[in-house]
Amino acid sequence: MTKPEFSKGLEGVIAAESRICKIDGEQGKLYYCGYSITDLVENCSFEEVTYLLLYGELPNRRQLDAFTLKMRANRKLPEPVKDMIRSFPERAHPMELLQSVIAYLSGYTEHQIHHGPDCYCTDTLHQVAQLPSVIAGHWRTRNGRELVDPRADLSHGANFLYMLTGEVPDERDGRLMDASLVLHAEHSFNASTFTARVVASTMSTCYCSISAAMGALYGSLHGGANERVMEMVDEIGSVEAVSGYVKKALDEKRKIMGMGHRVYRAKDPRAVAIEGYLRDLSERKGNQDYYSILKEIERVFRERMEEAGKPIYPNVDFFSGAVYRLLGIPRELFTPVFAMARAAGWLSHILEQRAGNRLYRPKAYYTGEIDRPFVPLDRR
């Protein structure tokens, strides 16, 4: 029998139609619902972009005000969820807490609103609005501090920084946090988003779909790259040590974290934006160390790759970890913050999947034996 052609990891396979996100990997462009990520990150709040992803259109002032009010009104966690955060195993990773909490939250809304094509998940927005409260609450509990209740007068990003530190952030820091969330809110059919859609295709709850997506994001090949970038930066320690580190890593065929992307063949447009934010933030904070080391890594690595005829560019994770660290976010929370942003995109895809649903059921090419003789237990 001739072995059929198949695409390992479904690479290049078109699994569905979508109007949510367009990636032009050759030109280094990214669009949410037809809008350039550059325009969105420079002009829109995270709440405004969340509205766009869920409804397909940018809101007018009245719509945005109503939507923002709804998101902010649903930030506060029920007391049993706070108890769950406080009692979660100390050694557990916060992503494991997030995956558990999002499923737990489903018990606080009527189950009939979760199932079927007419899903009313947007009525509460718990899946998006409450994640910052969970992440900040976990970190404070882990460090022996009381949970800080959310404030309705702060943006999504600024409120997260406030609940994390207990102090209202500088206006520019709050805006930068919002911008970072916008850059991470959506990225088409990546592993976690596809996971969310597969679960949604069974008509399971939106909470279960997002919980499954978080499990995918937690994997070392998906989320967490910016954590590895900052580990690399800490290990290098200085600009002068970069060249030797990169040379040794490449000679040993080790990956330089944050360089290259599965989809982009030009510079990731999110990396272009967040690099500018990191440069400005470094100047404001009086700390150029991370930025200087990262730029030297980029220069040395690209020089080596171009010599080999393989131009490779930084992705968004290359710079985002340094931004988070300068904003006071510990490295352990980098992937949860990614999930906090991407929840808007996940929910958008869940709703789109349900609107024209078809249960995912791919085939596998069987490579095992057939017609094996059965041997009774007492003769094995």
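Just so it is clear, the model here is predicted, and its values are computed rather than measured. Positions refer to the first chain, counted from 1. Throughout, rigid core stands for the largest set of C-alpha atoms superposing within 1.5 Å between the two forms. Compared with the form predicted together with another copy of the chain:
- Relative to the superposed rigid core, the position of the CA of Gly356 differs between these two forms by less than 2 Å.
Could I see the form predicted together with another copy of the chain next, after the form predicted on its own?
For this one, just the chain is written down, with no partner chains and no other molecules.
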């Protein structure tokens, strides 16, 4: 039998219809439920965008207030979960803890697996609401500090910074954190979102589906690009050293982290937004170092690429790490913070998957032997 053609990694294969996210890579546009990311990030809180992703419509004031109240009421963690956080091995990665805690929290919920959005939201909002508490709690524990209880009068982003540092953040920092969460909330199918949908297709719980997605995001081929951008920035160290570094890297055919994106040919609209935030934040914090180095990397890189006739632009990861660092978020938390934002998108995909469900069950093409003669243990 000749080997059939198939697409490794399901590249180019349509796995489902979706109304959640549209990426227009040619034009450099991104839409959540039909709204441009640029409009959303300039005008909406993360809680508002979470509502949009779950219900498909922007809320009015009354709806948003009710939703925000519910989401904020769910920020607290049960005591045994706090113990899990405190006992987690010191050198382990927080993504492993997040995956574990979200599945554990599934045990605290009465699950209602049917189709009205309201019942979903009681079942599910917790995973989005509780993630910042887990991430911040783990970081504080690891650094010998006690957990800080959430505050219901702060936005999702501001409350995260508060639980991380123990201090209420500057209002502009809180808004910026929220804006970054909006930018990362959703990005169509990728390994983690697809994982969430595959698990949801068995009619498993939302928690269990999101926990599984965490496992995928943890992989080095998925999350973590902004961590590596900041490693590069640290390694370069100064604006003067950029040109030599980039040229050497390109000559040695090494990748420049944060440059280019599989689906965007024009500039990633999230990169445009976050670059603006980084510029303002750098000025406000009186620290231009990261921004200057990044802009110089972009300039030198573009010059070289234009010589080669290939325009490649920075993506969102290129600037986001520097924003996080200036907000006081350590590099180890960049992927967890990504998960914290993306949980809203995962949840949206889980609900969509369930609503028109078909269990995922692709085929394997078998290339091994059959009917191997069995030899008993003592004659092997």
